[in-house]
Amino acid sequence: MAGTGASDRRPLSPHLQVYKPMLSMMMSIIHRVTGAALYFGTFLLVWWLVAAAAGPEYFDFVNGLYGSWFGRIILFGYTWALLHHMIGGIRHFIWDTGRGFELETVEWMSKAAPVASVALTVAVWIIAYIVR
């Protein structure tokens, strides 16, 4: 079998260079990236809770960092990552039930995920600002 021709030049496993990027593929990659980003955001949440337990001075320091323009950008990104990952998880849950594998449905869910995650993120921040 070795040295039979065209099959010798094919990669042994799929590579990103072989596939044309599709929206559903990009959403899968972003789902993984947001999952990794949630580890960093969870560390920030734990830091905030530890600061609250450590006392008012340290809590004010951490709140000051989170309340700065840079801290708010980080928190906005964490909110988006959390909601986007949640929506991706719902999409995967639907697939786990054996539904949603039609090409039109996959494309619709791939287009709806970023729109819904941005809309929900903005809504959460607007509500948080109003309640504040």
Given for the second form:
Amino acid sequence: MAGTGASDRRPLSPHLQVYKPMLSMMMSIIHRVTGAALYFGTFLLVWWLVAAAAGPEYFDFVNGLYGSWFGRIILFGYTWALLHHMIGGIRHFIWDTGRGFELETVEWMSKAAPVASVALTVAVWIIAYIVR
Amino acid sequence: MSMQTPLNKVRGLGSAKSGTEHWWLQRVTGIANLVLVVFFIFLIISLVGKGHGEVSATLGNPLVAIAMLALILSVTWHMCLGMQVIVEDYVQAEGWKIAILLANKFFCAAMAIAAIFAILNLSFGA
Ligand code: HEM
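For comparison with the form predicted on its own, would you give the structure of this protein in the form predicted together with its partner chain?
All chains and molecules follow, beginning with the one already shown.
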């Protein structure tokens, strides 16, 4: 890291690797990772909107990419990231009210979130395939 | 012992001149996202497998377009705030930090403008 100012010599707080991995910590990391993934995933939504506005030919091209097997894998991952981040966000809102900090509650929510997000993702895709 | 005047302590903002707005706006846009993303998932389910005609007609519908505009505004704002925190946490070199924070703002603005233009175009134009 460049720089010679006093602020560059300040001690850093202990980083992740000094802690024993815990479920609640994984959840916190995954919330950040899914947030970052969604950040770039926004491009997919915008590209799709622009394609619809651009006209049938270009829309078919983008639609074809999204509908390819590779496109579907990406969109499946996007769906999961979105739903998981959404559930993680709800957890944050519960904490923001001052509730849900008991160890058992944190543990319980940390276990339920991945199950719920995977189940919801699969449900959304099944419904999408049925109604299409 | 503190060098601050009592008034300054009560205001509690120090030299940063800002306090909880970032955190608060992350929550406000997060709550808006929650509602709008649920709408968005239902919208996408209804559009899966549809061709250009149906998709652009749906997106151009006033109610859908308004909801999509709200979604785009809320999501791009939220992701801009969120990415800023991530960058501030991990990027230490001052020059890089400023450059990446700028790039973050420009990327989010570009996404918002492109999407808004597309939605308005589908509603009014073509
Ligand atoms: C689906 C509804 C959503 C909810 C309820 C939600 C909620 C939240 C909350 C409460 C935070 C703050 C976490 C913290 O303070 O540590 C957050 C962070 C974040 N969100 Fe969302 N969000 C949603 C959707 C999105 C979307 C669609 C994106 C991107 C396009 C996104 C990107 C981010 C990013 C980048 C962060 C920063 C992560 C971090 O600091 O660790 N979020 N979200």
